[in-house]
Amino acid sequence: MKASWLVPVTFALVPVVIPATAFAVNIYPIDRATMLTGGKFDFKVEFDKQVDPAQVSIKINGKSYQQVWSQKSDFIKDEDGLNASSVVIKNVDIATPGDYKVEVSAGDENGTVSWSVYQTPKKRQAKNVILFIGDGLSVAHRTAARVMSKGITEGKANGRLAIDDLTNMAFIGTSSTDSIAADSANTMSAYMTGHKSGVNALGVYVSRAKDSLNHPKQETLGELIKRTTNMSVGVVSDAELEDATPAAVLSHTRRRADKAEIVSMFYDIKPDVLLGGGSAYFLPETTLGSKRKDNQNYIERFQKAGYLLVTNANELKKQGSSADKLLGLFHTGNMDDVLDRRFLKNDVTKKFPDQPDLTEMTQTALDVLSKNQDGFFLMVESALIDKASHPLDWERAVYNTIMLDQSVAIAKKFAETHPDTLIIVTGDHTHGISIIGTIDDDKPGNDMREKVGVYETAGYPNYQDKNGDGYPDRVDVSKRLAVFFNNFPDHYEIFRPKLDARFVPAIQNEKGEYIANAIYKDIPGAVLRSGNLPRKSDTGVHSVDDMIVQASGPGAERFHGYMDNTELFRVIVDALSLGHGKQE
């Protein structure tokens, strides 16, 4: 995608008091949108039917939109053959903070929305911002990580996670414009744009456009930083780099599956550090393993643009920190769980045996980005918490949570010598997961259900960390945590860690419905659990619970109480004093 829509078009308006609103047409940005002064967006009005352009009236605080924005608008008489008209004006902004009322009419169609435009402080609080996303991170993941990593004795934790001591905390609401239950696309998009969006959408409002790349855009934080500052931007994930969370830093699409297009958006904006999986979308279709449908070779294009390419942990360790621009691609798809890579050493990692830990990627990203005296924004995602939680594989999810926490510890160490660094740790959404006690193999009998201990019969698990690496030495101890998900397809509960590979709870039958995977049926003590999700669901789903955010450093005091997820964007832009035009 070309970045031409970032060409500045600015207009100053006088704020007014906003009365109650009414709706009859769709207007984007939507009602109650909050926007940064100078932040770019596409403005769109959708009428329910074909209208006469001569009858169209669009006023912003009483002024014609043509007076507000001098840029030419597009009137679409019959949008996508839907017998309905639209008005679109791209790449606009509002320069003066305050409340705004947008009134639209055409014949008998009319609508009104209100916007709130804010200005950031002139004095920059933070030089650097590091945002950690634990995809799907829930309270139970953290509790289990603390118990398994640090231990617990007589009711008190034997140690604390790095996350535990971040100074400020808040709850965050995660719902999208179209659903109370969100996905990683719209939740991360809210963090990265300050605007709400819909499920599966990145950096756009969900309009009626049929082309997934033609929905009204919201400028992302990565774009804003690159457009207005000399700061560096880094994106690190153990998922595919085109996956929703890393993609949200820079991309715009109604369809998060537009992964080939997302790679082109990365190339257009050129973040200084890109580390993760997903090389299949960087390679031309003629290369074995490619998932592109064209001959674009983005690895070569990034290299020609000055990026150092590394493809395994050894190269990252030896060469990564020396780079000024770094592209690290360590897997064609999502990277593998740390439990498989470092502890079980099973067949899962045969294809890519030398993948770096998230900790190593975090440290290298900091080494490269911190060379910039103007500061940096770094997003680090521990994506595999979510990837393991969907198939109800809580042990892998918790080991990945420990990996996230150790990455946070690296950032905290960096902040000791760079106190002008704001560290934020949160998730994008939660999973319905809870710890209820323990499972004790030494209890008599073969009925695994009777080995579940609750209340005073739970006692404590017997994980050990003799080598002090922060991970339990064995996951398959005789007395382990009892962790269950509250939503699931039909599956066999086996009460044990899955040592060969991730759990596959359900498989599809001839009717297209998901049924319990029979490969687990004959494991001693396995119990059939009838699902509580629709039969088209193959895994567990996200929960709507509030997300916890914690932070330390300049600007962290803004996190308290309950916040909407769009407010995280505002905390960051306030801390970096963005929205004042090009910084020198």
Second form
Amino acid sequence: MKASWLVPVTFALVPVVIPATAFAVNIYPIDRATMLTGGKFDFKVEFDKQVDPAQVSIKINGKSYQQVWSQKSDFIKDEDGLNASSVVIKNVDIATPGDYKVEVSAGDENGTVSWSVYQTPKKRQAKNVILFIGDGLSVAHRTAARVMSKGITEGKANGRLAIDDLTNMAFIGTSSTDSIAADSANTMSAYMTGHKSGVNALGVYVSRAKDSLNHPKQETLGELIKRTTNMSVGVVSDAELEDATPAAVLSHTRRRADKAEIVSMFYDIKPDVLLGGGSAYFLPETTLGSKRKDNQNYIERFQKAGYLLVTNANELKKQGSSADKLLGLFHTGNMDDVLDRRFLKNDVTKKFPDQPDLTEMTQTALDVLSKNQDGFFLMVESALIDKASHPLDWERAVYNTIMLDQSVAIAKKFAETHPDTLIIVTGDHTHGISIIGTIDDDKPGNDMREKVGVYETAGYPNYQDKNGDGYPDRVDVSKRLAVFFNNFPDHYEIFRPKLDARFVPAIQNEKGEYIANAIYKDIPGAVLRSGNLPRKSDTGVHSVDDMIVQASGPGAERFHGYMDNTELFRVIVDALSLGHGKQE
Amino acid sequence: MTRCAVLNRRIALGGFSGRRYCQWLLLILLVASPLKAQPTLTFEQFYSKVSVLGLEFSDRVKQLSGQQIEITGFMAPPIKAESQFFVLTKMPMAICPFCSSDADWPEDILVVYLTKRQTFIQNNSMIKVTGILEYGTWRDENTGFVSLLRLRDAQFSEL
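And the form predicted together with its partner chain, for comparison with the form predicted alone?
Full assembly next; the chain just shown is listed first.
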């Protein structure tokens, strides 16, 4: 209405916005890519149609690409039957820092991108880097963890989390190349490569290639460290080791579901410590329970490569620290939530009753990795914060957050005696979760909604931690936190923790739409909440909200203000001074 | 109940008491059912050993292999509406691993191959399935779906 003045302006802009040529090309790495000197990448140009190779011109700061790179280029006349040509040059790098303009043309097709290549300081600032990822970690998870772990009275917290005293902090933007909303693959990939990527992709740019393993690669931190230093690398997660976050430390695929291939990438790079779930993808298909579709036995292969194998908490505790190379697999799939493992006597952990805690895995990883005089990079993921937040099970997510915090406490203790250690704690993306007050069972009536306390009627919850283990002794107290997600499928809100197993809010009907799971319908006080997500959404989704990153130790001062998630990579490589090629 | 009510009306025309007919019917069913009873299997009975290094089928599964058995569970949504097999799970499942790239089926599922196509039942209601038990890794040629434990020549009914 009032914006009608916009119309002539828009029309006036159109001729300016449309580029002068009819055909554009895609160039990878993309425009505004920031890269480490000597960091490897695959260069790819995708033309819009088939072009004559004789006409192809690729110039980098005015120089022909053949003068810049000695690697062989591949001209693909008709890529994947798309009737369009591509040029690929694999495993290249740029050694001199500065701004680079890449100009590509072939006939009437042309395109330009700009890259910024940076060098790291000569002097190495940190010996070790420990990166903690709370998958999906949002502000409400932290607040609830503090309230439930430490207590709060008269407006002041009764104690502080380990993460509360990290010295530096910044906001992080998490969006991906193809979408403002991101997943755990491309977000962790940005931390681990310094390049942006697309939803579902790890360590590659999302090109038009049909084969998920044939997209332009971005070197990962795990590979860079193994290629250029004598440092050790450790990967710890309570998800499957092939899950997006741990996989991003060293793998390349456009589809994070390529889990069997991800195991082989782990094997190629050989991180010194691997602890987590997901053994099903290590087993040959002939073994019952395997999820591979070949006969490779990666457990045997890792053992032959000198790894000590441990498969439960007891073995990890007894033998883990003595190893030089350690493979710990504690579940065929994702490990179980700490609330089920340690506090609820339910059936969830019956299959794998002796899974280690993330704290134990963190400690053992530090014991093994710190033997290396050249230092180490360790990634520790509390994966199940996210995996519990998706199905709106905030209690399990918060217990997993407390476990993350207790693991950070172990790293902080390590840093007391190893002050040359940079500790970074962040998530990869956020969830739409918020605390709004309390739920008090003792309020009159049966209508659970009327038991929600807000403002002055909220008061304080009555969680207790009498045994001092940092977790509330009971999750199902009479006056609990009121925590809600802002996006959800149809489900029954029951206003209380799910003690038998993780919440399953919605299930699919014959139309492929998700409807409320009826097993919660008859729980007293259950209320049907109509979803606000598309009906194809099975659970809650990630939010686009900024992520918080915190850090302590050498290099931590670099975290301030607002940063892009690719800049976290830069802080790490700067602290470790990884831009100078192979270290002797 | 509904069927019995319909019968009631018909029988009443013939001068019989509908209630008595229903009682007879129930009695016949009660007497007949033990004869037709078939061995049951539960999700908890699938494996004798579940470990990081692999699973082992239970003796019960091995004993019942090749026999007609009965099991109750929930029907995960089929891959395609016209598919003649579906996955039976112990509890309703939130994620459809066929549709979701980052999810996997748990170990304790049973793949059910139907004798003839049947209409999808809401995953929200428990079903009873009967069929011939078969164990061991097997890949469906049409879909590539790998199953460990299956029912062949199966049919299901709502509970």
